[in-house]
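The chain below stands alone, shown as structure tokens; this is the form predicted alone.
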Amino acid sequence: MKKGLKESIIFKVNSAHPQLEKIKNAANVIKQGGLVAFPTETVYGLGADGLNIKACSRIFSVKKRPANVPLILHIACKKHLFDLAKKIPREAKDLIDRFWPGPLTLVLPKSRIIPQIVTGGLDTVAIRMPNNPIALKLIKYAQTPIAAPSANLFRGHSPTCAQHVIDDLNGNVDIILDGGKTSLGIESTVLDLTVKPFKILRLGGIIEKDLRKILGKAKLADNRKKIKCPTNNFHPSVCSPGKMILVEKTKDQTSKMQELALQFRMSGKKVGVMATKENKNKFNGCVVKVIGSEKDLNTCALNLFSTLRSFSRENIDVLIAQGFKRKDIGLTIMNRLQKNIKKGSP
């Protein structure tokens, strides 16, 4: 922590049964303007009051966020949504029945009362309704809407567990409550309802083949190869320790990755290996971590973040990151390894 910052202070809360009274000082926190930290079941987010300007700017302060990247708003209860959108299509309705609270963060035409600082300067806004039972005790508390990005610096990885928080930004944030591990450990998917057809702007914890049960192969756009929006809105977390090189899901994948590691050993490169467990033993000489079984990309998914971030610690030259099949859960992590990609050669 910098010199003459002051530490956040941390609650440790049982995820379960959150003690009240914690997550009450930590409510009124938010109603003066302050800044919590809090997880949800994706990763933890950086909470302020939603409809309060000074508060959210805050937000972009602390994360050295750009201007034009919105906030997402967290509620607590289904109805608030028809306070913060002027326009509720009935497919919303139909997701949030099915979705929420859950993973899902729903573009929509924005209220009056929402702050330009919230939307980016843009005409929409993006709500979710976590599940999780600390952020809906926070939020309920607070009695407004908490605009929560994750709790990293710009263009870092999301943080999944409080740690994450306090090793980025300890000294920033008023109070860090600590619920332990999130359970699924990526973002949210984010799907723009004011478009036709519908178009996810983000890859996350609802998978498209999930939207489509609900939404119709009519009514949402085939924009996998290329998610994005204006001004690379809602833009996943980007940042690798020197240079990463991604190695697609082929059949000789492991024996690409083996080369791969060989060739840069030999010219004196420090070479990190991200595999499945199934290959863990197969990389000599390489700093190798596990991020799950490629039986289990859930497990995967879940371990993606907190993977980088420890190859962050061990000074490597070039980092060789097993690839998944892109379809389902597997497509958005390829989608956030993909971001992770820099340009050069190493």
Ligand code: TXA
Second form
Amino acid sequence: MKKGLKESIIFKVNSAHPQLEKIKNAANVIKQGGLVAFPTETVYGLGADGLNIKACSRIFSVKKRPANVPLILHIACKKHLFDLAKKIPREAKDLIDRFWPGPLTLVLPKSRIIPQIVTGGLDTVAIRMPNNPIALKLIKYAQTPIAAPSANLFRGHSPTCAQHVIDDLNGNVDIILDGGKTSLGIESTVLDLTVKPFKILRLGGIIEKDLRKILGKAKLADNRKKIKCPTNNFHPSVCSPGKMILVEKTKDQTSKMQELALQFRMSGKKVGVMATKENKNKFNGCVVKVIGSEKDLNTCALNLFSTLRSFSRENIDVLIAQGFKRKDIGLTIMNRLQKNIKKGSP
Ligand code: TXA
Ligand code: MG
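Write the structure block of the form predicted in complex with ligand TXA for the protein whose form predicted alone appears above.
Once more the chain from above appears, this time first in line as the rest of the complex follows.
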């Protein structure tokens, strides 16, 4: 496949019943070493043949991603796990029986067939079976594991629809399979099975509680303490452009948010507020966007990245984000918001 195409080819695909001609076309591109962006149930992936060194190196250059951040290999059939990983613990079987296809990525010792470029030089590999008919058919017809990070530029927000992929990567990927909005909107949970107790490396679509139900309490390290909220004690006058403030879920959360919004507005800043539906009318003079209802955090997770992306087009000086209770999917959302603060942009 040629590099530097002017525009990517975009195929609209029916996500429940993918048109085979389009899938086979995209699978051939993968076989020839090209790049295909495709939907999974979590976010869109930027896919290449996971056993082709050159194709995988293109993923890193297109994403502008450092070579030491490893890729996830996507498979369409559970038994392929045994070709790609070794020393697979007994518990892995219970996990894949329960959660695959689905948003759980397992880290295991890698087999020799996997090129070093995929694992960023590590001797472990991350593998998952996505729960999306387009993704599964693409992998099946490509007849190879597909290496795929989220299809966004490095440090950007993961894409939850084809337009996000176009915004970030148009022209640098050969084909974009547009299967509409993804169903979860947040990435997979990454679980390291090479350490004891097993360790969650990234919170995602599968929550800790559900992993514990399968693994038993003692088998999983307690991750919660690591996922702390940053302090939000800075003053409006030291606010740099594009800064985000995450306001914790407390009884006085709304009034704290209102107070901050007012302070920033008084100091001449353009203020964005990412709020729940219940709070949307409480911030006069601000650019308010609704992430979802407080009563439905799964929808808030689904809308998180697209809402953050839409703020980055608003030219705001500061974003005040309404935080959520650190429990289940709420904890995952808080973790992503926290990462966003570290990135320093809305
Ligand atoms: O939902 C998802 O997981 C999406 C879709 C496309 O499948 N993919 C995704 O990939 O989010 P990416 O590359 O954006 O994030 C993969 C994460 C990274 O944080 C990476 O460090 C971690 O998985 N990872 C990959 N291989 C690893 C390994 N061998 N050991 C530890 N962490 C690993
Ligand atoms: Mg990513």
